[in-house]
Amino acid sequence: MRLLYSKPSPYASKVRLCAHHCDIALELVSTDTSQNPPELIAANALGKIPVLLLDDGSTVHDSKVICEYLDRLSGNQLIPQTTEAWLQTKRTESLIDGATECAQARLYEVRYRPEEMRYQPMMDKQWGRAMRALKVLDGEVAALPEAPNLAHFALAADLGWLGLRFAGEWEDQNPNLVRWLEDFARTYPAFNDLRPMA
C-alpha cells in the first residue's frame, strides 16, 4: 500500500503512527497539495492528504477512515471494541482533530490572505474553539488507558503539529497535555520519527 502524505501533516502523522503500531508497511509518497498533482486528484477529488492507495487500485481517504481501515486489517489493534472504551477513543480523536482543524483555519487565514484581507474576528473565533477543546482534553488526558490506541496517536500527532505551528501559544494553559506528550515521546520512541515535521 502507498500513502500520499506530507511530513508536516498531523493527519498523515496519525496514520503513520497507526500503521507502525499495527506493523503495516506503507510506501510513503511525499505529496505537495498546492500543486494539485494528478495522482492525488485521481485518488481524492478533494485534493487532500493523507490518501491510502490500495494494491487493487482503490483508495481510502480522510485520516479517520484510513485509521478505521488499518484497525480492521490489524484485527482491532487500534480501536477498543467495548462501547465505553470505543467512545472514549473516538471522542478523543474527534476533539483533538477538531481543535487542529480550527487552528489550521487560523493559520491558513494568515498564510493565504494578504494582511489587509484577513478577518481577525474569524481567526479569534477559530482559535477560541481550539483552546476550549484543548482545555477539555487537558482535564481528561490522565484517563487514557496505558496501552496506546488510536486516541494516543491522534493526540500525539495533533499536539505535535500544534507545537510545530503554534509553539508557545497553547502550552502554558495546558500543562497536562504538555507532560503527556513528553511522556508519550519517551515511551513510544517511534513518535520522534513520525511526528509532524517542517
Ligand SMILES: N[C@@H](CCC(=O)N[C@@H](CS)C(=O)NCC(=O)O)C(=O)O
Given for the second form:
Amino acid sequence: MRLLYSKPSPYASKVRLCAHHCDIALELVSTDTSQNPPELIAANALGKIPVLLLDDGSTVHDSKVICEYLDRLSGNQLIPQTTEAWLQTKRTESLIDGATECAQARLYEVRYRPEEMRYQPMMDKQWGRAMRALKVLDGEVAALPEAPNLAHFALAADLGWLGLRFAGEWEDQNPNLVRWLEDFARTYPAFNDLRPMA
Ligand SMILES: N[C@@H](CCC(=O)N[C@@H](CS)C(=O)NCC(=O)O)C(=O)O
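Switching from the form predicted on its own: structure of the form predicted together with the ligand?
Up next: the whole complex, starting with the chain shown before.
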C-alpha cells in the first residue's frame, strides 16, 4: 500500500503511527498539495492528504477512514470494541482532529491570503474553537487507557503539529497535554520519527 503524505501533516502522522502500531508497511509518497498533482487529484477529488492507495487500485481517505481501515486489517488493534471504550477513543480523535482543523484554518488564512484580505475575527473564532477543544482534552487526557490506541496516536500527531506551527501559543494553558506528549514521546520512541516535521 502507498500513502500520499507530507512530513508536516498531522493527519498523515496519525495514519503512520497507526500503521506502525499494526505492523503494516506503507510505501510513502511525498505529495505537495499546492501543486495539485494528478495522482492526488485522481485519488481524492478534494486534493487533500493523506490518501491511501491500495494494491487493487482503490483509494481510501480521509485520515479517519484510513485509520478505520487499518483497524479492520489488523483485527482491531487500534480501536477498542466495547461501546464505552470505542466512544472515548473516537470522541478524542474527533475533538483533537477538529481542533487541528480550526488551527489549520487560521494558518491557511495567513499562508494563502494577502494581508489586506485577511479577516481577523474569523481567525480569532477558529483559534478560540481550537483552544476550547484543547482545554476539554487537557481535563480528560489522564483518563486515557495505558495501552496506546487510535486516541493516543491522534493526540500525539496533532499536538506535535501544534507544537510545530503554534509553539508558545497553547502550552501554558494546557499543562496536562504538554506533560502527556512528553511522556508519550518517551514511552513510544517511534513517535520521534513519525511526528509532524517541517
Ligand atoms: N479531514 C482530513 C483533513 C486533511 C487535510 O486537511 N490535509 C491537509 C494537510 S495536513 C491538506 O491536504 N491541505 C491541503 C489543502 O487544504 O489545500 C483528514 O483527516 O485527512
